[in-house]
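Only one chain is shown below, in structure tokens, and it's the form predicted alone.
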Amino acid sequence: MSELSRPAFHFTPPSMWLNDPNGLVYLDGEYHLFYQYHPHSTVWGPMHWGHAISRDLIHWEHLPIALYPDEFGMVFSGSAVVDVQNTAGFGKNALVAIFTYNKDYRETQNLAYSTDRGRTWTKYAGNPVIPAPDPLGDCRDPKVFWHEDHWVLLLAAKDKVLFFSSPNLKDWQLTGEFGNGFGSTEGVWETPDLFLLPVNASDSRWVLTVGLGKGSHAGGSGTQYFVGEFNGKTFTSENPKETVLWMDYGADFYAPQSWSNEPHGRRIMLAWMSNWQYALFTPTEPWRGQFSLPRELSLVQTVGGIRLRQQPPAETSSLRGKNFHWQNVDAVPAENLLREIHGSTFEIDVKFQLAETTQVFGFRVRKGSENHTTIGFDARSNEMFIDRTQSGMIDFYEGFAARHTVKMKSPAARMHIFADRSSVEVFVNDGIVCLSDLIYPSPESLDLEIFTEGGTVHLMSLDVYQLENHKAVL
């Protein structure tokens, strides 16, 4: 697949391995993206901290590597602040690091501190800050922000979360735990995240997000969130243990990670699109790794209870090219509207209504003779999916070639669709459910079909964008 799989608009590292990110930080108009990086092979081993910078969360700009494993261990993941009162004695507005040297199994957390936006990055002479658990064990992860009057930082501990409080970055204290039991404990806990996100104009709730290893909903590993408060200590969820709440429904969202200090107020985040299951074998040459779009995270009350709403930010607007629009029309069985449309990229944004009859309604995106993908509806089972089983490349893993599916608390009204040129992300009834998938179609598939089995589907808008002119990663 060569260069042909490289996305037009998600992130992938110039060359070799990418997992993780880390270390988003906003500062002096760049959004800092670090990530896992491995920059002497396309598979796992020795990690590195891969540096890029952007203005907007669309376009960016490689940087060189951050960090480098050395005698201590490698750098595993970790996050970045910006420490605005000096508080670690680094400098006013000092870039401040916090990451997992792993050694022989041994997991510490450190600080690296930059004083040139994020250029260059000294370690800490007295790391670590936090030493490895005794019995040695998972302890990994670290995300710090500033809460009240001290830092918070979260670990990420087999199947729980645990809280440590500090004045300056430096000296940590534990102050509470969070699992036992809560939501699903199949696979090691990773990458933690705690923020605080408004339900309504007088009431908020905070979020804390989870990497679960293995035993995701689409299999392998995904994203669980939890929704509760915070007393700056310890996290409490609302909802009862058994309750499991996944981020995302595709296969292919892992290790997200928010970003700290972001300018507007937002709460962007940001996955690695991959499944440990198969992440060592997707075929894609000099690379192997890609990052989802950015996604502004909201919270809504549902008949369930608060659950999360991600969006596409405003800024992937920069990506549009060509409009394809149509108003209040419908779409019939066996005629496709988009017949006329080319391309290995676009973003797809439609509201419609099922008529009582309709059985399915979707799209198949890099469709062509002998692979496409399937994004679509069921009524009859409530239910949306995303099928990559006759999606082009599928044999470099049993279990790639699967339908991935959700089942509704309400009937799907609006589907927003973003296929680049080896992955596709569904943002279904404004982000209250979203799948997201790797693809690896022949190149020469191009075609866009609208398809409705059963009945005809009202279209109430349809709007399609061309994106591929657009180069995202400089």
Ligand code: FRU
Contents of the next structure:
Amino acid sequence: MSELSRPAFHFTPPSMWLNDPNGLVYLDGEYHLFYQYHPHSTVWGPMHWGHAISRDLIHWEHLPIALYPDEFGMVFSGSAVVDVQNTAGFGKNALVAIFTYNKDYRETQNLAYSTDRGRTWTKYAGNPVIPAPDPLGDCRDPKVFWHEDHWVLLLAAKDKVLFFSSPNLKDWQLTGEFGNGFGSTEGVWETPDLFLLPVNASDSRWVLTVGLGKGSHAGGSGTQYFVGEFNGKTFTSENPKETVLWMDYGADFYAPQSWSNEPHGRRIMLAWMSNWQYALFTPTEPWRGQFSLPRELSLVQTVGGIRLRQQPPAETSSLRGKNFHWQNVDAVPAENLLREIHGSTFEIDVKFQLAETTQVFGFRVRKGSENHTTIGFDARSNEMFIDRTQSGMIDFYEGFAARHTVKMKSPAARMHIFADRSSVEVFVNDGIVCLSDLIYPSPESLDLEIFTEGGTVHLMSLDVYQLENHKAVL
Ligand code: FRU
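What I would like now is the form predicted in complex with the named molecule, since the data block earlier showed the form predicted alone; can you produce it?
In what comes next, the whole complex appears, and the chain from above leads the way.
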């Protein structure tokens, strides 16, 4: 309970409620991270934009609240850009935030700007820049980027993404829509994002990510993505309507957003690690809500088509403390190579090959007499899984105690695991498959186990790092 569950290296608010990441933008050496924030309660309420900055995407410094709700409504999710050419007239290199006001189910799109590196914000006097839809309906979470010679804005509208175009961030014109039965429409679409990634030296694709309010792979809210083309006006998917691609197969990866203006040209995304099914009940005080690690995105050509790959960015290694390393050893049943290692925050990176007879191979993290969380590969069903049925506090929501699985296209050969005080993130086979889950183990569950059942596992390499969050140097 309480501060004992507070992650060591996943972002959390200083106190109170957090949901979606917002306004991710880089300017002058600082990665900005805004977020849906309710500073007066540990449950969702009138939304503000909380604010933090980092020089390395890993160590964050909290700043004062950036945007407050007002007579026009709550400040819902949105994005931010650097207006390099001063198209809006707020100033050269002004930071411009584009957000949804929500009031009595009216959702309008609005601007706020800062000319002091995000320290103070002014709401634009000409708001809203996009009026509420008529008839009223879901229409929110603007994501804006510069494309060739104009600004593009994406809005999530029920089971569609709408596309708008503008020369100046103030005057917007609807140019197209995507949806109409593509992917999963079991839940409302939220928090869209769109970006171009290379496939190889001569080819690239646009990727559209969309939060799905319910009905996702692991149940409840989750994130799907589409691969295709964007012609400046609208997006088309290169896959059939029925194709549903998931960014993450765990239960806790929602409302992701990528940074704009990333200085190294990388596409880095992070998500809210929770699920609307139980987000209001997770057992933490006096804060609630955390973000995933930032993830660097790329595309890979697979037999089934082009797919997203997600990997922790290089900066993540700054968290590494003590290292335990094995090379070319075998894990054998009933022997735990990691029995001497204890703690609550680990990175584990293993490259392995299963023997013919091996049935299940994996790790138990945050293990104690009462709880453990299992991360593994079941060779019989060819499934990766996180099993949190015995992970600790589970009874705050009925479906929380679950085993989340994903069928692999090829057997697992690498697991890259980040275990923090109340979450695990797993990047499988260089991040072609990811699983992210919250866990609430008892504080004394500090053992670590590597296990194999049915046969041996050859470990080409196994690294375990204790992770430490050295104070940010800003
Ligand atoms: C997604 C979401 C967004 C909305 C925000 C409100 O989690 O529902 O669609 O803008 O949260 O806090």
